[in-house]
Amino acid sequence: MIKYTLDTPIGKLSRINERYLKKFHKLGLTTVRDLLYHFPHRYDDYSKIVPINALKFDEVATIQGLVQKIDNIRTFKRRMSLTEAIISDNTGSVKVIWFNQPYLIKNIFPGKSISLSGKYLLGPKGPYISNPSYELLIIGKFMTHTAGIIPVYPATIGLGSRFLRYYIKLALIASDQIKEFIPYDILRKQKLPEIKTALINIHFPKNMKFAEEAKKRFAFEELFLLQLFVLKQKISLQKEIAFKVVFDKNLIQKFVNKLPFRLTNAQRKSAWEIIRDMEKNKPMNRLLQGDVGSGKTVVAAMAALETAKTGFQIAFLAPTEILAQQHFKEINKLLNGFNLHIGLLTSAENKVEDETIKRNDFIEKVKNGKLNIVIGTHALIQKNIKFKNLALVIVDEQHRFGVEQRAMLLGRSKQIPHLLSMTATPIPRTLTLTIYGDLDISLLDEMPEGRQKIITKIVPPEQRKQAYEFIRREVKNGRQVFVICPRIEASTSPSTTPLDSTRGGLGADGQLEIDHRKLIWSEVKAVKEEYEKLTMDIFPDLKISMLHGKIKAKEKEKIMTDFKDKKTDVLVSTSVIEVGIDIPNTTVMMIEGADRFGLAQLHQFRGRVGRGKHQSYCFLFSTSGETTHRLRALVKCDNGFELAEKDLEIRGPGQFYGIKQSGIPDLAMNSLKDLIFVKSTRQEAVELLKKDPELLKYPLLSEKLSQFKKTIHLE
Ligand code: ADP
Ligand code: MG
């Protein structure tokens, strides 16, 4: 037999022609190694062979017997080809029907011993086994397709599990060459099988227990690598030098005393964590996580105040112009009386205090350090903006903004600025411990006192009219309303379509991109329709505007500003208004097709209201008219973190921001639901790096890690 290596291209394996090769490539499989790592997404348990006279209708069973007869039959009506066979064992005989596989008769003919697995059905013409998988029995040959536990693989058109099983079995010959790269004491401690055993058992397990152990090992492997990756990033950042920001107790005291409210304990604790970080001469890398309205801005203002008073500059980045303006106002208010110079820079504006100044003058003020705090959009990180001594970058609502942009700002400063990233998107614990694992986290898990509760209601179809009437009354009382249109979902779901046959799977290349474009257009259509419905039929007396993904940024800003200035009453929108805008006069958030959104996102929408002194409401309409337990969870719970955990449980990690594109392998992905497991991978990685930060004693692991890095994209 030919000796394969792990790098042998699949094309070199026996009996593969161009056509099939393409299909392998489509699944992302090019080498023997890829085949070995193409894991089943489930198993069929065929371990029990049933005598023919004991077959039960509608159950999947495995039988073994002799082929008595086999014929192709053409059905003219349905333009389908049928292959019918009669199989018998010593208890009886049974009819078997295959659909559209006329070539089977070349392999299966009378006199052959065969093993079959499929569903036993009662058709109009009597009982039969439908479309079974089969294997011809040769005495002593190991059965791959119908005996014991059978792996079922993510397949593509024309490349079914059966085919994959055959080639993966071939590839397993090379598994000898795979070397264990996880330290043995970790395997022992975590009770995980060694890699070769795990490879064999994940594909062809003797029983389900072996399969589970193997899966656990690979899930561990993937998460462990991810942990090493993020932790090493963290370690290397700690080697850089940052500005030391001095803790000035009196200054902070003065700031706190001037506030018109008492800080929450969570705000104090977070501010303290930030202050302690910035006292060191190592760059802070911290994520401040807090529900909408939890008061992140005040915490950021404290950090900025300390930094500015130590004599350094601060850049404060917001995702949109409106948000930048909002922060500019808020920070000016909070830091009033501290004799600081605060500027606003967007593509449209350059302002210092209330005064608009020339762009070049502004840039000059940044460069010579006259401006202490510069608030702005991405315009702030253009090449022509140079800081004198930028010591702190604050970023609002852009999770992964840090890494790249900080690097850009870096080039302009000898020392690395501290980074404070803020988000209102609740992130489940398992994610902060993995893909956000290089960040330190501060939590605002407590709301300021006296916050009103938003009344959340699921509106059944028959109460829609009443809800509209309610909305009209709110508007008559001077309030405003958001309407969110349903999200339109892609018709085909990408990859891992669990079809173990020649049907289904991924479409042509680029399919997803086209779907995405279609998606935006259908959302635009949905918004336009809703807008029309509301303006023509429901609220002809109100001023309504709309927002969607096809509206240019400039115009979007104008629509938002008009809404903020109360020039319109109702704003109809897709999910684009999700992020941080503060319009306290809006008291109703009406969500159409609420059942199509994730909990975390619904919670975000809801957080857009209830920011002023008026009682606010969130109305949930569902497409089907039915209430899911997801919607009921939203009615019951107003804590973003709890909802995020629930969402993770119900819908899995794929829906969280940045996860789908992250390249995190499937098994690791599934394990992101399991906090204890995630913690154990983190623990092992931390301990190992403590002993050997450069992994010098673990060259195989180190090599594996550099390969892993290439496949991961954290945003
Ligand atoms: P977010 O975390 O959503 O960014 P903000 O920082 O915008 O929240 O704060 C929301 C509102 O709550 C602001 O008007 C702010 O002044 C106010 N606020 C912040 N902290 C407190 C507090 N401890 N008590 C009362 N109000 C507060
Ligand atoms: Mg905010």
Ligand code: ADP
Given for the second form:
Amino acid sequence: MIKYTLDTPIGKLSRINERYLKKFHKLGLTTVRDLLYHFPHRYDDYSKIVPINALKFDEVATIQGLVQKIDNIRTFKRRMSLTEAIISDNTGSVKVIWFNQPYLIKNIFPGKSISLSGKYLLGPKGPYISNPSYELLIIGKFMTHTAGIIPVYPATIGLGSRFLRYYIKLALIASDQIKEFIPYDILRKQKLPEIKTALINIHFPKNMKFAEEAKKRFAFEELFLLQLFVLKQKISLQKEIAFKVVFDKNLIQKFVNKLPFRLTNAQRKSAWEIIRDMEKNKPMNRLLQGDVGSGKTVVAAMAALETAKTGFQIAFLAPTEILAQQHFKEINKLLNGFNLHIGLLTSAENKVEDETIKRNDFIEKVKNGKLNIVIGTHALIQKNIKFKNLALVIVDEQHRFGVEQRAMLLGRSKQIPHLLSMTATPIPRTLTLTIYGDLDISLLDEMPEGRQKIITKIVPPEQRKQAYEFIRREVKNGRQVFVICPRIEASTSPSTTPLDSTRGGLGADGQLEIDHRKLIWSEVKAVKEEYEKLTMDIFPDLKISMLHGKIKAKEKEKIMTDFKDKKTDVLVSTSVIEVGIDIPNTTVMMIEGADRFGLAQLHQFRGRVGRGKHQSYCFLFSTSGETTHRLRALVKCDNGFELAEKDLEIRGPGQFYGIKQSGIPDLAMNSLKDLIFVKSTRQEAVELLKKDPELLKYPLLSEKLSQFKKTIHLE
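For comparison with the form predicted in complex with adenosine-5'-diphosphate, please write out the form predicted on its own.
No partners, no molecules, just the chain.
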């Protein structure tokens, strides 16, 4: 038998021509190692062989018998090729039909013993087994496709599970070369199989118990590496030196006394945690997470004030120009009277206080330390932006910035600056323990006084007219309205949908590549269509404006300013207003195609209203007319932390914050729903790093972790 190595290219395996090689590459499979780690996404249970006379309609079963006859039949009416066979055992005979597989007649002959697994159905011409898996019975040959627990793999056109099973079985010869890297005492404690056993059992298990044990082992392995990765990052950061920001009690007291409202206890606690962190000469790496409207900006302003008055600079990053402008106005207002110089830098403008200055002059002021706080978008990350003494980086909606981009900012200072990340989307506990495991967490889990509960209603198609009338009455009473257009999602289905224009070609990994320019234009089109419908048909008597990704920055600012100044009644927008927009006079959030959004994002939208003294409403317009789990959950619950857990449960971790693109393998991703499993894995990682922070006693684990780091990219 040919001996393969883990690095043997798939093209070197027997009977693989150029056409098949391309199909393997589409699945991201290039080596024998890739084949071994191409895990099944489900299993078919063909373990029970039944006699033909015991077959039951609509059930999947395995039979074994003799091929009596086999023929190809052409059906001209449906333009389909049928392969029909008669199989018999000592209890009776049964018809078998395969669809559009005429080549089978070259493999299956009368007089041969055969094993078949498929569904037994009742058709117009009598009972038959439909499209079964098959294999010829040969003495001494182990069955792969029709007996026992059969793996079903992620596949592509022309390269199905049957073909993959054959080559994965070949690849298992090389599994002896894989060395166990998880310490044996951890495997014993967690009751996990060793790696070679797990590889055999995840592909060809004798029973489902073995399959589940193997899946658990690989889920643990992936999560364990992820935990080691984030915990080692945390340990590494603590070796760096940061600027010490001196706590000035009188300064903070003065700031708090000037506020037109009382701080919540959660705000006080979070501010104190941040201030204590910045007093140390180790870099802070803290995430401030709180529900929509819980007052994160005020807490950030306190940290910025303390830092600026100690003599250092602050960079405040926002994901959009609209949000950067809003933070600029808000921070200026909060820190008015403290004699600070605050600048705004986006791709379109450079402002200090209320004055627009030349970009070169702005850059010079940052470099010379004449600007205490610089608020901006990605423009702040440009190479020509240099700070004199950057001590604090505040990043709003931190998951929207890549690790590399944050690192660029953190590297602009003589010493590592403190990092305060903020998010309005509460993070489920399992993600806090893994993806964000290197961050310390501050929670704003209570709302400021006076925040009203927003009335949320699902609006099916037949109730739209009443909802529109209600909205008109709100506007006539002096209120304003946000309208969110349906999220445009790229279709991954080969069937034709209205969204097919957003699809690109197949990428190197065999996945559909999305043309993001087309995606943006599709969203622009959706906004324009909604705008025209509302302007022409629904609210011809109201003043309506629209906002989307193709509008220039200056025009966007004017649209938002006009809306804030009540010059327009209704603002039709894409999800650009999801984050941070604060217009207290808006009392209605109307979401078209609400069933296309996740719970966390819907909750974000809802949080854009209810900021003033008037009762506010959120209308969820369902395009399909269906009331989904998400929509019902949103109506029942207004706690963002609860909704985040439900979102994780309903949609899965891959949809959360877009971490599907993180490089985290599927088994680990699915395990992020299991809090007990995640805690157990984390504990093992913590204990191991306590004993051996550099993993010097575990060279194989250290090597595996280095490989893992190359594939992971957490946002």
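None of the values given here were measured: they were computed from a predicted structure. Rigid core here is just the name for the largest C-alpha set that superposes within 1.5 Å across the two forms. Positions refer to the first chain, counted from 1.
Core-aligned CA deviation for P193 between the two forms: less than 2 Å. Superposition of the core reveals a Cα shift of 2 Å or more for H327 between the two forms. N639 shows a C-alpha shift below 2 Å between the two forms [criterion: core-superposed Cα displacement of 2 Å]. Relative displacement of the F338 Cα between the two forms on rigid core alignment is 4.1 Å.
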